[in-house]
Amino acid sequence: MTYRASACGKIILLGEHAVVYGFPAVAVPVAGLRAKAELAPADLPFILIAPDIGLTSALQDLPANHPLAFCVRRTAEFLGTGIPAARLTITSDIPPASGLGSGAAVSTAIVRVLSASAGRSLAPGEISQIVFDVERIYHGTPSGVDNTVIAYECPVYFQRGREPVLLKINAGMHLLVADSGVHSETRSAVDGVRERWQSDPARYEDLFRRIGALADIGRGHLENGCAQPLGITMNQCHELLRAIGVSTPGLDRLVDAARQAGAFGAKLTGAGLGGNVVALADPQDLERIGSALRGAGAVAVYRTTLESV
């Protein structure tokens, strides 16, 4: 029998980088961008196939710290099952190294498909913990926000060391995600911020505190369905992210284009130094804003909607 599973991408609306230092963040799923995993029976040992990265390999031939191999082994360990004779094929719509949770989504899809094949239905919290273990390989010191929002697949208010709060939204929100075309390595961006924080802790802790405060304010606007005030909060957050050194002229150009075209707010999302920006807007303005983003250099623009719950 062949099993299939998928997992969404994610956007951090508010709280990047500060969340690594214990301050809150607000993150939401991107349902239209997904990683997919298919597990089919095979006569051979377990084979991993990931055409997007040119990988076809027996599991036994991959090193222990290979993220995909580690995810398979860690999931089997958690389930208490052996590694089946099977062929696992992984594909993804989510651009890698772009701040949209590509690695965590792939890991989540793998956990889901392996648990389904074992006749188990893991709780989102269990999936999140397995994926967090994989995230350590990708990012070194992950905050935990990516694996949380992707495993639960709903908006979350996240603070390290505390149970995530699943958010309910009173009115739908319409977002555009614009890809700058520049890959962003989370580990490099996080390490750079850490070095600057160590050199000037008072300044950076104040910036982190202010970013965390915006996450608290933005959470209320999101839950209440207040798009315009949320957009203002996003704009303020982007300026603080510029201050900690993770924006770039290209990202700023996209943010400015979205705002000038009528977005309620726009900011970089994820680690920065490339990757994506996110813009919040009225649905009737999305086409105009999308055109402005492409004109400002975006290589792709995605629409996503947060439905009211």
Given for the second form:
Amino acid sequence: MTYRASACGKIILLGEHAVVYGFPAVAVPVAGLRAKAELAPADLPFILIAPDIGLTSALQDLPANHPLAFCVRRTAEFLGTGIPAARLTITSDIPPASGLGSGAAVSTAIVRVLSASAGRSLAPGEISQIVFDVERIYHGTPSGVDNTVIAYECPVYFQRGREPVLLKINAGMHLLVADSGVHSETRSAVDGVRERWQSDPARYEDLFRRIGALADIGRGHLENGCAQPLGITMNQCHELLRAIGVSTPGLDRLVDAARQAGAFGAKLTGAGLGGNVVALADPQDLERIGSALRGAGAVAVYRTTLESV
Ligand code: MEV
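Beyond the form predicted alone, can we have the form predicted in complex with (R)-mevalonate (MEV)?
Below is the whole assembly, all chains and molecules, this chain first.
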């Protein structure tokens, strides 16, 4: 029998980077962008195929710290099943290295497909924990926000070391995600922030505290369905992310274009130094803002809606 599973991408609405230092963040799923895993029976050895990165390999030939291989081995260890005789194919429509959680989504899809094939239904918290272990290979020091929002696939208020708070939203929210086309590895953006924090801890801790305070304020606006004030909070967050050195002229151009075209707010999302920006807007303005983002250099623009619950 062939098993299939998938996992969503994510957007950090508020709080990236500061969340690594223990401050809160607010993140939401992007249901329409997904990583997919298909597990088909095959003879041993276990084969991993990831056409997007040109990988076809026996699991046993991949090093212990290869993220996909580690994810398979870690999941099998968690399930206590051993490695099945199978062929695992992974595809994804989430752009890699662009702040949308592609690595965590691929890992989540792998955990889900392996647990389904073992006849087990893991709780989101268990999936999140396995994916966090894989994230440590990708990032070094992940906060845990990406694996949490993707494993739960719902808006979350996240703070390291605490149970995630799953958020209910009072009114639908309409977002545009615009890709700068510049790939950026989370690890190097996070390392850069850490170096600057180490050389000026007082200034950086103040900036992190202010980013965390915006996540607290924005959480309330999100829950109450208040798009306009949430947009203002996102704008303020972008300025603080610029101050910690993770924006670029290209990202600033996209953010400005979205605001000038009528977005309630716009900011970079994820690690920055490339990747995507997110804009929050009234549904009737989305087309105009999308055109403005393309005109300002976006190589792709995605639309996503947060449904009220
Ligand atoms: C990456 O999606 C978000 C960062 O805050 C890193 C992390 O939380 O692990 C930059």
